[in-house]
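In the block that follows, a single chain appears as structure tokens, in the form predicted on its own.
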Amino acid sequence: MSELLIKDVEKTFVETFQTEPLLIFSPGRINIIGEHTDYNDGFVFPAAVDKGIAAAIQKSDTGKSTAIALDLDSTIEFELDKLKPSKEGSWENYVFGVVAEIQNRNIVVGDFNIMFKGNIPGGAGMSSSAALENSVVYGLNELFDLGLSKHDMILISQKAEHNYVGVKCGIMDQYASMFGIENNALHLDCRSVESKPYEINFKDHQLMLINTNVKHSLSDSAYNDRRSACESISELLGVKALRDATEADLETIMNEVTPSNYQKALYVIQENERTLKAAKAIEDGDLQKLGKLIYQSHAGLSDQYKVSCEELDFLVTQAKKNKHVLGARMMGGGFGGCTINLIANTEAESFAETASKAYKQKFDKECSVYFIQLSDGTHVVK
């Protein structure tokens, strides 16, 4: 599937620049476990998958720089020393954003054009805008031999994030999206920013996501309000994050926070405690336990949390109803996007068809199931 898109995007290319272009690969993320936990330098358990973006980038000689975004049928001409944000919501303020922070280090970057296209599906919480910035980062350190490692790459993607698109990300998306490993998961501390990787034998269950196809317009703002939260009741209990507190220790300030704001913190201490216990069962190849876990994190979100919504609980009850789904919860910001379920081979066709026309009877709107499969991260294509 991939290949084809990173063919097509050649071929415009080479017919609108009449150049060889330097072809990139940057995946996707799916995340087993470990919801917001990213901001609270917390643990996560990402990893990449086998659909992303295709770059192709080329030094340009115009004395102006071209970005093309296929998907979107738009193209803007820029100058490099004359970047700022475009207005909210703008695509390419994520590759303003990336040449902005290289510029920041005091790195020049020449002039370039590039041309882009993605087969990740919009809104389905699967980090194409960290795919599309790493996609950026990695072409123009290739292009113009920068002398950036992955570490710096993802911390300039991160960085373009915060400051161009304004969303106060983790860096969870950028970093799977960058070192993903094929058949692997990467449990990644977000405070030492390593992870270790794990092999995933699914035996005979695989992953499945089911995109709700609604994007409910709080998030964003929701997103930013649940890290302000979390970072005041830190605050209060005078560590540097939630991941150094202990339900034990939140007991003690109970009284000086609301209910919610309190069972917001819960729910990350707890969540934080599942992706540890979840790389257990994933090296003890427990898929039982893995899909009790992956239920309890859906719990949170939605109770304690409550970044979920209708559509995305809807789904995992349907999977609940399933004995053959060990587990299924939403993935990503929320109020919208994917859930994701680990499900055997033998029963996921028909569950698919089974969650589908429950949810088009309820809603009146079809969902939308994608099979992955867990990739390397992103690398030049040969």
Ligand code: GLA
Second form
Amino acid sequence: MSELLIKDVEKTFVETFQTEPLLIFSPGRINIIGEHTDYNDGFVFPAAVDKGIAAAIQKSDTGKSTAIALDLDSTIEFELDKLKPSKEGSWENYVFGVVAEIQNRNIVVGDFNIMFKGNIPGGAGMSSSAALENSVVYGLNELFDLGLSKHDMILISQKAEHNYVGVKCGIMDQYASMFGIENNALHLDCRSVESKPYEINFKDHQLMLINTNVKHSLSDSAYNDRRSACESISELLGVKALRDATEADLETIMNEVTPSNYQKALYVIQENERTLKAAKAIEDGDLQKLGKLIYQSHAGLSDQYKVSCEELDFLVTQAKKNKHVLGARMMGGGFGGCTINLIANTEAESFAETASKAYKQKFDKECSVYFIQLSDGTHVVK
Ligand code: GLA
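Let's compare: the form predicted on its own is above, so bring in the form predicted together with alpha-D-galactopyranose (GLA).
Entire complex below, previous chain first.
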């Protein structure tokens, strides 16, 4: 499917700019477990997938740069020495942000034309943003020989999101999209920013996504609020990040924080533990255990961290009713997007059908089911 995407973007680029582009594919990601732990210096368990952004890029000699989002039918012309954030929610902020963060490192990029086409639905919680940022920084690095390492590039992508998009995200999405390995998930320590790959072969089980196709507003500000709540609790505890705190530590300040912030910090500490246990369960081939941890993760995200929504909770409840689904939970930042389901191969199609019907009946709208392949990270296609 991604081959078609790449062919499409190449053809349209050549028609538009009469020159052969450099082609980059940058994937989205899933996350098995470890949600909202990344900005707490904790552990996460993501993998790059076979859906993402295809970008075509080439130098421009017109004194201007152009970015074209084919899916949105939107073209933006800009000058590199006059970059500033566009209004909130504009797609071009991902491009401007990456260029500006490269320039902040006193690295000079020349004018360029870039064109994108993607197959990750926006708001699915599969990191189309990180895929887009990484495609820009990777393309510019290749095109202008900037000498940036992959680690440099993901930090640039992350800062673009902080400073131009306005979401104070962690490093999980950019890391998974950049460093993904075919058939593997990455057990990532977000403090050292180093990961251990785990080959994912669940034999008679698989991971399946169901997209609620909703994205509730205010999710960005709710995200930033969660992050600052975590940071103020770490400060109160005198630790660098919640990753360094235990449940017992947290109890010592119980009376100094609101009950709702207490639950949030407790969630983070517990989710971090679950992520370590999940790695062990995968090593042991204990899928029942992994599934339980995934269900617990959802309960925490919904009841304690309060980032789920009615649609996500409904799909997880449907999963729980089916004994062939070992685990299910919301994935990504929350307030909409996908659930990730650990399900028996033989039951995947029929559960997808039952859950879709029930969802339609309940919300009078469609959900979408994705069967995914774990794939390589951002790379040059040609
Ligand atoms: C979003 C952010 C990530 C991470 C997840 C929640 O995807 O971009 O950094 O915090 O939410 O786990």
